[in-house]
Structures are given as C-alpha cells and as structure tokens.
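Take a look at this single chain, the form predicted alone, given in structure tokens.
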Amino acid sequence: MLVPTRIFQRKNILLGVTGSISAYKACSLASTLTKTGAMVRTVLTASAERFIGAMSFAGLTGDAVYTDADYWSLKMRSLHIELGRWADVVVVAPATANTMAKLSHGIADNLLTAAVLGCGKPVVIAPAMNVRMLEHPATRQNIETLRSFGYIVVEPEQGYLADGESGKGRLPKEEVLLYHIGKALIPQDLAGKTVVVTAGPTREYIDDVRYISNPSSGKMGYALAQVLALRGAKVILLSGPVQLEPPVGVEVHHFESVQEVSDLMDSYLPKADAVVMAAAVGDFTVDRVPGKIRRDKELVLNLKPTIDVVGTMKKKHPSPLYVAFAAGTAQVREDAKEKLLQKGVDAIFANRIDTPETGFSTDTNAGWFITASGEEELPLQSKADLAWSLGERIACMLKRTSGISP
C-alpha cells in the first residue's frame, strides 16, 4: 500500500454506508482502517442493512454501529450532533444517488444524513450505482452542488456492474478511497508546489532484446510520489519500468533510457518547485546494434559512461530544491556526503543496499537524510512511512526556501 498507514493512527473516522450492493466492501474499508490504528463507528441506513449486517462491522471494527432504531431510542441524546462532535472525518461509502440527492438538498431524515448534516468536517463520498443513474442530469448536478459545499466526492470506476452491464459506477478501489480519506486529514502544506519525482531503473539496450539494467522496483519513488500528493503538491513521477499501479492523483510519465529521463526532467523542471531523484539512474550506457545479437561467439561490451542527470539538471535548471538519492554499501554515508557538495544539491537520502532490509525490491527502507547542517537517521520502516517522514522533511525546505515559517 502507497499510502502510509499512520496518518490514520488515533484518527476518529465515521463510515457511513447506504443501499447499493458495494455495501459488502465497507466491511473491508472498515477492517483496513481499524488495522492501521483508526477507530471506525458505522452508521448503517435502513437500505444499507438489507444487504449487510451490523454485526459484520462491529466484529470487524470492535466499535460501536448504529442505525436508525438508535436514532429514534430515547437512550441516545442528540446522537447524530455526538458523532459529529466525535469525527475527524465522515465517509460514505458507498453513497446511493439516493442519499446524495438528500445531502445536496440539506434532508436529514435519517441518522447518516442528519449526522453529515452536522457534523462540520470533512466529507468523503464514494458514489457506486448503475452507470444511466450516475449520469442522469439530477445526480450529476447533486455532485457539483456536495463538491460546491467542500465535500471531496470520488469518481467511480468504470468495469462490471451488478445489474450485467458495463460501465462507470463500481465503487473505487480500497487504495483509492484510503487516498481521499487521507488527503481529507492531512493538512495541504504542498498545495500551489509542483514536485517532480523519478522512479525505477533505467535500460540501456545492447541490441533490440538485451538491455543493461538494475534490480529497482520503483517502491521508494512511487511512495514519495504518493505522499507528496497526499500533502497537496501537484506531483509529476517520472517512472522507468516497473510492475506497480500509479499513485492516486499523480501525474505518470514513462522513460527507458537515461537520456529519456533527462529529456523529461528537461520539459518539467522549469515549472517545479521541487525535483526528488529517486529514480535507480544507471551509470553506463552502450551502442545499440539493431535486430539480435547472434550467440556464436565472445561478445565484448564497449561501456560508456551516462550524462551525469542530478549534476546536469542542477546547472541547467538551479531554481526547484534539489532531492537525490544514494544507494550503495558500507562507504554509503561518506559517498552521500561528497555527492551533496559535488552536486551542489539540497538534500540526499543515504541508504544501503546490501542488507535484506533495505535491499534492492524490499517493502522497508531505513537510513540517512543528509543536509549542509547535518544527517538524520531514519529507522528501518515500511517505504510507505519513510517516505512520509521524508515528505514531512521536504515540505519543511520548501516552506523555508518560500520565507514561510516551518
């Protein structure tokens, strides 16, 4: 998972869910958010409980679930203003264009409603029905009024809906209503920034079917990538191959070679704040032979050296803050520190990768964030929450680099 798991610890979230047949997968929203420290409460409408139980959520959530008979109890004094009060965020999801017709129009006749209506904080709403309902005029224009009043409304997905047909209106994937979720709790430091971001390896062809190349998955990228987005930052990853799903709300653009990196970071950086060089850059490069190489004799390679990228971008284009990267073993630090100053760069991330921990393709990354007036240890951790300490570390230079006060 892209986006890291803490900024929902100790976060109060109310999970609304109405009658659509995507009900079955508020059960797993709710169990993913409980895991990552979140408390979840439920409020389940009449509709929502003929295709799901409450019991579902409160095992799965081990908080409270209510529905409308506890709204209408004597027992629960104001309920709907209480779990208001008790909210960080409200989510619905998923939300009928039954329920949305009522929010848009300020109706409050039953507790998910009444409860949204008073709540005062931010609203996620996650849309699932048949694609000739979505995109009926009323609940088109129901949309536009809930985003006029602040709500973040997340577009469906086209695929296979319930009904037999194709089309836009399955309910988002997790991933993607975990993205809004997040960027509703998140304080938008990086809004009005645009940060470029390169990932991956890079391929240097040997003929049409060999490449030179290294064992970069991409991970400690497309998680920057993921979390700078998060904060608000218009984000541009530039991204070698590799098998992962974009980041929610980012800009992806692909490159091979080394020179087709550079040529991106060439069109992007005049316009961004901000360049973070994650990207596995490789060091030397070959004159591609067209077709195959025939397997009949020895084949020597004349290896030459690729453009310097971080060293070129930095002459080029001085103005964004400058974030590289630094992988290798135990002279890793050392080697980071001299790069700093030969690069004339902001800021690097030291890490090693000859440890099954912080290796090529792992899922953890530990190290050193490296600056003129001195280093920090970043502990072993998911590349999802290293990339959020280290998204927290480049919004702070940003914000100094503006005259805005950390």
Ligand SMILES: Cc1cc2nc3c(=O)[nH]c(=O)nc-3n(C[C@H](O)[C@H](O)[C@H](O)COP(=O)(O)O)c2cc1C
Contents of the next structure:
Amino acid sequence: MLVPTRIFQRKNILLGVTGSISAYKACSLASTLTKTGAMVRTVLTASAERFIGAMSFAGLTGDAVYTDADYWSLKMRSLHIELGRWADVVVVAPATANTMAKLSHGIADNLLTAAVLGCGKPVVIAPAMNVRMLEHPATRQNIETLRSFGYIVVEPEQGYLADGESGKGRLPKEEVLLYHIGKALIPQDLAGKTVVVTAGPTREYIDDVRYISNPSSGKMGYALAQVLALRGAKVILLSGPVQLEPPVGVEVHHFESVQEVSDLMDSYLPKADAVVMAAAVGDFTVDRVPGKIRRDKELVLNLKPTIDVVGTMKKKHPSPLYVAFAAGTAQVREDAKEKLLQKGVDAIFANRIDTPETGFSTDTNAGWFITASGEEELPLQSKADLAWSLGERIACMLKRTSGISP
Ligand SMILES: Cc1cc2nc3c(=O)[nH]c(=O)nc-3n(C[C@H](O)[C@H](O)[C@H](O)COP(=O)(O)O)c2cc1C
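Starting from the form predicted alone shown above, please give the structure in the form predicted in complex with the ligand.
Okay, now the whole complex, with that chain kicking things off.
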C-alpha cells in the first residue's frame, strides 16, 4: 500500500453504505481503514441492508453500525447531527445513483443523507452502478452538482459490471479510495506546487537483448510520489522499469537509459518547484551493439561513466529545490554529506543497501535526512511511512523557499 497508514490513525471516519451490488466491497474498505488505526462507524441505508448485514460491519470495525431504525429511535436524539460532529470525514462508498440524486438536491429523508447534509466536514463519494445509470444526464449532472459543493466524487472504474455487462461504473480499487479519503484528511500544503520525482533503475543496453542495470524496485520513489500528491502537489513521476502499480493522482513518464531520464528531466524541471531524485541512476554505460552478440568468444565490455545527472541538472535548472538520494554501505552518511556540498543540492536522504531491512526491493527503509543545517535520523519503518516523513520535510523546505513560514 503506497498510501501511508499513519494519516488515518485516530481519525473518525463515518462510512455510508448504500444499496449497490458492490456494497460487499465496503466491508473490505471498513476493515482496511480499521486496521490503519482509524475509528470507523457505519451507516447503512435501508437498501444497503438488503445487500449486506450490519453485523459484518460491527465485527470488522468493532464500532457502531447505524440504520434508519436507530435514526427514528427514541433513545438517540439527532443522531445525524451527532455523527456529523464526530466524523473527521464522511465517506459514501458505494454511492448509488439514488443517494447521489438526493444529496445533490439536499434531500435528507434517511439517516445517511441527513448526516451528510448536516456534517460540515469533508465528504468523499464513490459512485458504483451500471454504465447507463452512470452516463444518464441526470446522474452526470448530479455528480457535477456534488462536486460544486466541494464534495470529492471519485470517478468509477471501467471493467466488468453486474448482469454480465462491462463499462464504466465499478467501485474504484481500495487504494484509490484510500488516496481520496486520506487526501480529505490532511492539509493540502503543497497545493499549487509541481514536484518531479524519479524512481527505479536505469538500463544501459549492451546489445538488443542484454543490459546493465541494478536491483532498484522503485518502491521508495513511488511512495514519495504518492505522499507528495496526497499533500496536494502536482507530481510528475519519471519511472524506470519497475513492477509497481502507478501511484494514484500522479502523472507517470517512463525511461530506461540514463540519457532518457536526463531528457525527461530537461523537459519537466523548468516548471518544477522541487525535484526528488530517488531513481538508482547507473554510473556506467556501454556502446550498444545492434542485434544479439553471439556467445562464441570472450567478450570485454568497455564501460564508460554516464553523465552526472544531479550535477548536470543542478547547473542547467538551478531554481527547483533539489532532494537527492544516496544509497551505500557503512560510509554512506559521510559520502552523502560530501555529495551535498559537492553538488549543491538542498537535501540528501542517505540509506544503507547492505542491511536486510533497508535499501533495494525491501518494503522498509531507514536513513539520515541531511541538509546544510544538520542531519536527522529516520528510524526503520515502512517505505510509505518513511516517504511521509520525507514529504513533511520537503513541504517544510518548500514553504521556506516560498517565503511562507512553516
Ligand atoms: C440487485 C440490485 C442491484 C443494484 N445495484 C445498484 C448499483 O450498483 N448502483 C445503483 O446506483 N443502484 C443499484 N440498485 C438500485 C438501488 O438499490 C435503488 O436505487 C435503491 O433505491 C437505492 O437506495 P439507497 O440509495 O437509499 O441505498 C440495485 C438494485 C438491485 C435490486
């Protein structure tokens, strides 16, 4: 999961579930949110109760589940207002065409619609329905109206639908929902900023079928791209060949060689406020031989150093904030401090690649965030959580360079 779990910890999430065939997927969402440390209370519409039972949500969240019977109960006064006050964010997933029509017109004839109308909190709506229901002008118009209220309406996905149909209308993947819920919970302190992030390995081809590369998985750069987008930045991710799903809400461009990543940086850096270089850019290249070299005799490769990407970019495009990465062994901290001075970058994250829990391909990492004013040790944690800590520091530095006090 690229969305860091810590943004949900101790948050109150009111989950509204409506009468869609995909209501069962809300169980998994409720469970995931609960596991992140959020408090999840659920409201089911009367139609949702026909698809899925209150007991499932009670068991998965360990918290209260409400239906319209509770709304009209004499025991609870103004339950809809109480729930709105309690919530940090209200999520309606899945949202039916019917519930969206009501919400777009301020109709509040059940607990869920009344709670949304009266909450005054961020609202995230995830529609799910048949493609023709979604494309009906009434639904499209209602979605636009809901967006004009400031609600986040997540676009449904294309794919297999109920009743043997396919098209747009599926409830988005959980990672997408978590991204939008997370974004609604955190300050958008990077809104208006453009950040270029590089990730993954480079490949320098020896012939048409063989190359020199490194084991970078791209996980750290992808996690960074995700947290910067969560904070509101426009993120352009320049990615080497990796086996990862693209982060949500991020523009991705692909490269293979050192020259290709340099060319992409030349295109995107002039408009960037910051550049975070987490890619493992190769230090050596070789003249590419067309075709496939035959294995009939010993082969000597003439390795040539690649261009110094960080140094070259810093000279050509001096204005963005530069955050570099240094991967190494026991000496990495000292080497990173030297690199900081030599290349004139604003910060370096130094991490070791010779311990089992840090570096290439692992899901965890640790290291030192080094700037001209000192260094800070970031302890072992998931790459998503570490990316969150680095994102905080990058946001702080960006605010300082824009003259806004953090
Ligand atoms: C089997 C079945 C599946 C349905 N699936 C959906 C759906 O995915 N999306 C939708 O908008 N409506 C769907 N409906 C229609 C809604 O359940 C219906 O409009 C209901 O009034 C919605 O009530 P609610 O919005 O209060 O939950 C479905 C109905 C049935 C019988």
